[in-house]
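Here's a solo chain for you in structure tokens, the form predicted alone.
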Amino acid sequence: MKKIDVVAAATVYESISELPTKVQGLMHKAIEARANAYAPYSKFNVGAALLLENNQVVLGNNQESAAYPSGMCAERVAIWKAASEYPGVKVKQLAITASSSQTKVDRPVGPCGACRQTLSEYEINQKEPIEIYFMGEIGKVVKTDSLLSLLPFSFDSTYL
């Protein structure tokens, strides 16, 4: 038997204002997308903005349905929209932000497990990491250099 340690590295910024200027713009796009989320049940709005290698920005936001769980997360809306509109174009960065009408979201909100799995497949297929920036409504922003930092021991098509 051998024990291994799995470590996830991240950088924490105190606020949006500490981010590089280009990333601040991407996060502000995610905030705009968050404002258009359809979340009448959870009251939890999420916005995502993807920067593609062709400098296009693709937005997504969560979309709920009374027939839970048939809604969709902002991250998957954005990545599938990018793949359908810009097939084969690599994703460079992803910005995510979340807010609630019931409470102040003052800590970073990372992608859910299903989104991590979906995003990891895009990262693996493009053979380049995707920088992920995520935050709540206010406060700190977490950055990882790769989605795979958030999903160690990931499952991908090589197992099939």
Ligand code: THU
The other form holds:
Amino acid sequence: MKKIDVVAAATVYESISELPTKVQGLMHKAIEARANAYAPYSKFNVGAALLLENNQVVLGNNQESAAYPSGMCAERVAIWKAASEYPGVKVKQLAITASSSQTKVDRPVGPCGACRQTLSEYEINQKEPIEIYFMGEIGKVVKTDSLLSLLPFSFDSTYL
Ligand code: THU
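Right, the form predicted alone is done, so what does the form predicted together with the ligand look like?
Below, the chain from earlier opens the complete complex, with every other chain and molecule after it.
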């Protein structure tokens, strides 16, 4: 028996203005997308913006339903939109932001487990890491160099 350390490296930016200029632009797109979220039940709006290798930016936001489990997260709306509109085009970066009418979201909001799992499959298939940047409404922005660094011991198709 031995213990191992599973380490996830991340870069923390003090605010959006510290990000590289192009990434700031992508985060602003995510902020725009966030404004169009349909979240009347949680009142928690999430916006996602994907930068593809063909320079297209694909947006997503969370979409809820009165039948609560039928809703969908912003990140999966965005990745499935990208995969359906631009199949096979690699994803370079993903920017995520969240806000709430109930509380001030002043710390970074990472993608949920189901979104990490979904995104990981596209990262594995494209054989190139996806940079993830995530924040709340204000405050720090966290960057990870890949999706898989957010999902150690992940499940993938090789187990099937
Ligand atoms: N949500 C996302 O859009 N992305 C996440 O990664 C976490 C949660 C949405 C789902 C739901 O509409 C609301 O936020 C509250 O959970």
